[in-house]
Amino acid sequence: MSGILVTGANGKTGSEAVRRLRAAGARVRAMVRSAAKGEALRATGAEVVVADLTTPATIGPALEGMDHVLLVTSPSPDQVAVQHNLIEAAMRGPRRHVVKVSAVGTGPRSPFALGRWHAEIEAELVASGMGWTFLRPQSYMQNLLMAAPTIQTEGKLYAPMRDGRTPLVDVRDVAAVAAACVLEPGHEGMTYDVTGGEAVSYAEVAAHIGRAIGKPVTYVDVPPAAARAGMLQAGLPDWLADDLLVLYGIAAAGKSRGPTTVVRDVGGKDPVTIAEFARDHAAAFRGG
C-alpha cells in the first residue's frame, strides 16, 4: 500500500486531511513536533512521526515508504525555507507526488507576502521533477472565530470589507480536495482554486451567525487602519496583519475570486455553507 506523508498534521487542513484519509483506508503517516501532539491523530490509527521541518535531518526518515506527500505548514516568513527542506529531502528518494497547499493569489507578484512565499515553492516543485498538485484556498470560514470574542460580548463581527462578496471555504473542504488529490489519479500537474460554494458578504455571515446563536449579530464596517490595530491586539503579527487587510481590501473592491466548483468536482462532496459553518461553530460564537 503506497503511504502518505502528511506535515502540519496538528493544523486544521492537516488534521481533518489525516481523518479523511484514514477512513478512506489510506496509510497515513502524521508528521508532528513532538510525541505529545500526536495523540490524537494516532487514535486514527495514522502512523505518527516526531520530525521538524526546520532539521533537515528529520525529514528524511519521516519520507520513508511514503509515495505522496502533503505539504502544509502554517503561515509564516520561514515557510519557504522550511517547505524547501521538504522538497529537497523528497527530491533524494524515489519520484513523489507533492500536493501543496498554497492560496488563492498565490504568484510571483501577487500582492500580498503569503501569495509571493507559496509561488516560490511552487516554482521549486515544478523544477523538482517530483509530481505536483497545487491547491489554492480561499480565505478560510475558520479566521471568523478569531472574531468570536467581539461576537459574544458586543453581538458585532468588525471588518474592513465594505459590502464586497467572497466565497470564503471552510478546512473540511480544503481536506477532502487535498485527500482526493492523493487517493485517486488524475490531478499530477493541476492546480485548483479551492473555494466555498457561495459569495457571501459580511452582512450576511453575521446574519448567519446571529440565526445559530439565537442573538442578533451585526456586521459593522471599520477602516483598515481600525482593523489591523485589532488583530495586532489579538496577537497576530505585523506582516499577516498586513497580508489580511490586502486580503479584505480585495474582497470591499468586488475583485475577490469567484466561486469554484472544485470541491464538488475534485473533492466529491457539497461545499460547507456559511449556515452550516455557523452552526457547528455556534458553542465558540456564543460562548459561556
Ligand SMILES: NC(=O)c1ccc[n+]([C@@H]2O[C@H](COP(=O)([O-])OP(=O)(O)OC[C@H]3O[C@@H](n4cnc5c(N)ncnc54)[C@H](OP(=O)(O)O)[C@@H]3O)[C@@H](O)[C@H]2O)c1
Given for the second form:
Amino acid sequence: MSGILVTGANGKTGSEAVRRLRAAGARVRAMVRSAAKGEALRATGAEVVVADLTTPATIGPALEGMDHVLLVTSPSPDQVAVQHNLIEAAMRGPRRHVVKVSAVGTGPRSPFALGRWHAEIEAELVASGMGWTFLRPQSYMQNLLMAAPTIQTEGKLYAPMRDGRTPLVDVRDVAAVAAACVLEPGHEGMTYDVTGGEAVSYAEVAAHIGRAIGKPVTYVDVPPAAARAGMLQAGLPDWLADDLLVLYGIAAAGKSRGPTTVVRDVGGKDPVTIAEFARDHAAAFRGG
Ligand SMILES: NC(=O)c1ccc[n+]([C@@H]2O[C@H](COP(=O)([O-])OP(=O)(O)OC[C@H]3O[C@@H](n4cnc5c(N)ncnc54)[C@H](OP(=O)(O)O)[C@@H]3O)[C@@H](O)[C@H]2O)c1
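So that was the form predicted alone. Now I'd like the form predicted together with the named molecule, please.
Next comes the full complex, this chain leading.
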C-alpha cells in the first residue's frame, strides 16, 4: 500500500489532512517536531515520525516507503530553505508526488512576501522531475478564531476589510482537496485555487457569528495603521503584519480572487459555508 507523508502534521492544514486521509483508510505518516505533538495524530491510526525539516538527516528516514508527500510548513521567512530540504531528500529514491500547499496569489511578482516564497518553492518542484500538485488556498475561516477574544468581550469583529468580499475557505475543505490529490489519479501537474463557495464581507461574517452565538456581533472597520499596530502588539512579526495588510488591502479594494469550484470538483463535497463554520465554532466565539 502506498504511503503518504504529511509534514506540518500538527498544524491547521496538516492535522486536518491526516484526519481526512485516515478516514479514507490511507496509510499516513505524520511528521511532527516532537513526540508529544504526535499523540492526537497517533489516535487516528497514523504513523508518527519525529523530524525537523531544518535538520536534513531526519528527513530521509521519514520519507522511507512514502510515494506521496503533502508538503506544508509554517508561513515563515525560512520556508524556502526548509521546504528545499524536503524536496532535495524526496528526489532521492523512487519518483514521488509532492502536493504542496501554497496560497492564493502565489507568483514571482506577488505583492506579498509569502506569495513570492511559495512561488520559489513551486518552481523548484517543477524543476525537480518529481510529480507535483499545487494547492493555493484563500485565507482560512479558522483565522477568524483569532478574533474570538473581542467577540466574547465586546461583541466586535475588528479588521481593515472595509466592505470587501472574499471567499474564505474552511481548512477542512483544503484537507478534502489535498486528500483527493493524493488518493486519486489525475492531479499531477495541476494547480488549484482552493476557495470557499461564496465571497463574504466581514459585516456578513460578524452577523453569522452573532446568530451562531445568540448575541449581536458587529464588524468594525479599522484603519490599516491601527490594524498593523494591533498585530504587532499581538506578537506577529513585522513581515507577517505587512503581508496580512496587503491581503486585507486586496480584499478591501474588491480585488479578492473570486470563488472557485475546486472544493466541489476535486474535494467532492459542498464547501463549508460561513454560517456552518460559525455554528461549528460557536463555543469558541461565545467563550466562558
Ligand atoms: N492559514 C491560512 O489562512 C492560509 C491560507 C492560505 C495558505 N496557507 C498556507 O498554508 C501553509 C500552512 O498553514 P497553516 O495555517 O496550516 O500553518 P500552521 O498551523 O502554522 O502549521 C504549520 C506546521 O508546520 C510545522 N513546521 C514548521 N516548521 C517546520 C520544520 N522546520 N520542520 C517540520 N515541521 C515544521 C509546524 O510544526 P510545529 O507544530 O512544531 O510548530 C506546524 O505543525 C502555509 O504555507 C500558509 O502559507 C495558509
